[in-house]
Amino acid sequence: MGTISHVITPKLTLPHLTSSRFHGGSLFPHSNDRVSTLKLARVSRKIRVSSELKSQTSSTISHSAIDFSDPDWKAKFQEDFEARFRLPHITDVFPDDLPIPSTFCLKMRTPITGDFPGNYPSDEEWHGYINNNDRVLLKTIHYSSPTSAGAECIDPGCTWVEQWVHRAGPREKIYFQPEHVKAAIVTCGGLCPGLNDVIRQIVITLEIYGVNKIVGIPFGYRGFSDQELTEVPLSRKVVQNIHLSGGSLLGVSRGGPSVNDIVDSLEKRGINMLFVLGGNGTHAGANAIHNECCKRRLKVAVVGVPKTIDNDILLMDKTFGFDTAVEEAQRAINSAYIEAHSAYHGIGVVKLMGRSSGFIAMHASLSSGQVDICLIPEVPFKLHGPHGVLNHLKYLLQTKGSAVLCVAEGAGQDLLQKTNATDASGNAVLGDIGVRVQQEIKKYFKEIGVHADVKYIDPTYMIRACRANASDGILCTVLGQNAVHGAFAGFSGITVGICNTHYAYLPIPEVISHPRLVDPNSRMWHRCLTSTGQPDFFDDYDL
């Protein structure tokens, strides 16, 4: 097997928003004037490009080949749906394995130590247990009809199907003696707020359970192999106060060794409990983990805590950084919108993080209120030409006097020159937008002989590095708490999230096939659109 980076590397292939096709009936009457025909053609493509959108997070929630003239379709579906969502267990592969009455309860006063000999600590009387059965709606609103904003139908009439996903927390009983495990946590891919935060929660819930072996992996999966790096014992007193700092105590990296050789690193080294902090390739690999551990008949608990800076986890709320990045986006922003409205003729141009979505672009936007255009990856856009970018920002000098653009990194990457260039973890190495924009406005001025005094700003390595918020480390400290619950309860191959405002347990595979995109005819975007106000940014004959 190669290097990791080959299993990390999510499958995803982004869709070719120019070439898209409607298929469907007749969507508009007819109309001989001129204008009104563009307008609906326009509305026709946003419906188009939504559409092709949602055909790819679709992929997670319906099967395309599903009978939907059989009577019996949803019942089957869900019988699907139930086999797809199941959580794997270390009872799979050890059948029989037995369980013990867990050692985590929160009436025991004392701190648990010595090593429980035959006896574990418990309390029947304590009601602060998950029942195995406990379920969350994954879904929570009944779209009457696809043309809906936002709707996620599964079939064409939006037939109302429940979808229910594990519930997350402590179970009565649990798969792992405490004495016996050694625990090791491992952050890869990039920096992201929250980092700290969850590594924190995940030993103090450790020591709770009673695990005395806790380890950390220094930069990442690399940390396996690389024989000049050392294991960092971890405890209660050791990660006291790292919550308080940005980055990540353990460090990180991006690619590694094959799963092999990890493996064989935590047969090795005796580790039967690994939390993983990343996103979906950091959760490819960690899938894979779990797959080679089953397959060598290893009792080890894989568990993953889904990192992504950018909020583009399919099936979550959100994910730990992103409330934290919004936020700090808007000090960009605001600095912007000062230079701009300070200079005359001023554009401040802020280049966001949002590889494939953009989620963070369209909530900063939002949230800040001083921002005239958005572009995200999601939606296309041209540059030149009547409706483009250039010509909307030449009016906003002509009625305001100054304007703010924020742009997503993954943003217009049809408008610049494509290479083949990738990173350690298999991702395409992006053009830089940001600058490409800025660029292309101040050229696009002089040409035109109007004066533009642009500014640009690009904040991303110090939002990265910024220490999470409030909101962020309530989520990364839940998060951190329900990682370990599962891992006792015996779960592998699993991650946790928040879905519906509960936290739940999903598997791995179910939320890495591709990155969460946002969809152009959701509320929220439309919510952005009318705070910033502008328009579609694409010609006349590319409709």
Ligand SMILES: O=P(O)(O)OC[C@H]1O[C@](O)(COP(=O)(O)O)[C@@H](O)[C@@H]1O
Given for the second form:
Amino acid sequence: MGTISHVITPKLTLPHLTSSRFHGGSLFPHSNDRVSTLKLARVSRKIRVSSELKSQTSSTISHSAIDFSDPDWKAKFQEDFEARFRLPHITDVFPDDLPIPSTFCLKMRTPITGDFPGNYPSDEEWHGYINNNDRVLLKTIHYSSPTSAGAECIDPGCTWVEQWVHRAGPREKIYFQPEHVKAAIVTCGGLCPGLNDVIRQIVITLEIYGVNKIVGIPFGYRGFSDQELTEVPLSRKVVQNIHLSGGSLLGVSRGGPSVNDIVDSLEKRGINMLFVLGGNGTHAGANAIHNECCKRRLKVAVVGVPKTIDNDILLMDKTFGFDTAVEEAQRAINSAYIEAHSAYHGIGVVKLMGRSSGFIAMHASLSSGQVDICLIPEVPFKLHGPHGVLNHLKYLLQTKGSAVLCVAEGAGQDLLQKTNATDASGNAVLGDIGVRVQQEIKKYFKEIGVHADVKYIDPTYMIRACRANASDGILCTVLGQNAVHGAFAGFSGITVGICNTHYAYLPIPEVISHPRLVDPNSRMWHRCLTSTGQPDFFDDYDL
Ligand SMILES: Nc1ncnc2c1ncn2[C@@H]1O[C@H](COP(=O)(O)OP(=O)(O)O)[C@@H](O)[C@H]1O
Ligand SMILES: O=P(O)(O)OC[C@H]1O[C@](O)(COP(=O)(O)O)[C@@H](O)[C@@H]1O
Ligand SMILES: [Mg+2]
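Now that you have shown the form predicted alone, what about the form predicted together with the named molecule?
Following is the full complex, with the preceding chain placed first.
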């Protein structure tokens, strides 16, 4: 694809009180500056972010290697970007593989007649296909300066550089004959609302292409090696109503067999399309499976659908299940609020999931409007001392009579004893910050002789075991369908996500290089601080 170059020439100017229309100049000299100074005084605590965190919150690229004195740096950057986001394809390994016309054509397949190859669509023109050169723009804001809120600039001058990724959807030509496909679906890691919706859509879409060998692998990657676990045959009939309940029809697990064993199992079972639903770990596994299949010259399409309520996958607007988890968390926060509000000097503490990313806690706090203190892993805090959480709670009891604190499970780990323990997937087992915060609050108020009625709510598993809400239901539907389109189009080692409201295919390594984190200098975190009214819980010299 050629590079499309844009010159930003702002034609639309917003009417402003300082414009010449207002005779005698501005009614409010420097009003803009003053308002923003006042407003931002509370929220613009530019948090000193470690360089590690900085690189993790900016979701595209490490720019340190770019030589900006080179007049061609922008073209080179875009070329490099295009190469990085190129989608691995079956023809990389099988260059002689020829595509056939797609069997996905809604016009031809309503009602589904089922038998192939006799029912391939005719030559009739249908405009429902995505062109392989279609692209989605990854970044849509032109920041005029690196100091603009949330700016993600590539060069010090904040040059506008377009970053295009591949558009998801059905292609006119496909690389698998439906009658030769055996498709498998596997769900790994922890639960997440919407898993059943995605399974359902994958099955339904595969059937529309004409696939009739579809199986589920039980209990995550473990199902590939455990002899006691047998494949689950899947069809539209089986999955018709599964989205009405939470969990996964197939079950989930952490840990499991080696990549070699998984690929052995794929070979033995004759699986040539694998749909992998999971988070960072699962995708690392999916990419390794894809690489191993390439190495063994197996024609297998491995396509991921990102699943994580933590919303910690890079580049995407959000992952499915996140919205539902935030919504479900409202019930816990509201209960904490009612309890705290109804008690004399009541303090409600709610612990929410979020291993390394505080998105659930931040969004749930923002959404509820009932939280006074939100603590997330990305922002350090102190419990004790004049600027600590406990002193602020005392202030809240004095001024409001009650308080609600929402803490993400990965927050404040520096305050807890490190265990070095890991789960079966190798994820660090975290100390319980919710319990610790609760204990410290009780101890503190006892010590200072102030009455405090502390209620602790831990809805952890409740927010992820529920059924997907309507908006997640739609997201799951589109992701599931696009996963199948991606596999039939011959892509492998890819995943599907929503980027700037459009659906895109992304090479797996680009989305899992590190967990996506809340940027403490982002507008969303600032909005959260404005909403809760909380101060900084650390001093500059603490960092
Ligand atoms: N780096 C990796 N390479 C291969 N497989 C992995 C890797 N990390 C995790 N896995 C496997 O992926 C599955 C899910 O990983 P886990 O971290 O528990 O959940 P999630 O995918 O939600 O992050 C597990 O079966 C685990 O063994
Ligand atoms: O008890 P489990 O199953 O290990 O799950 C706990 C973890 O699951 C999560 O909800 C999601 O993690 P995954 O994306 O790895 O599944 C984390 O927030 C949490 O730490
Ligand atoms: Mg994970």
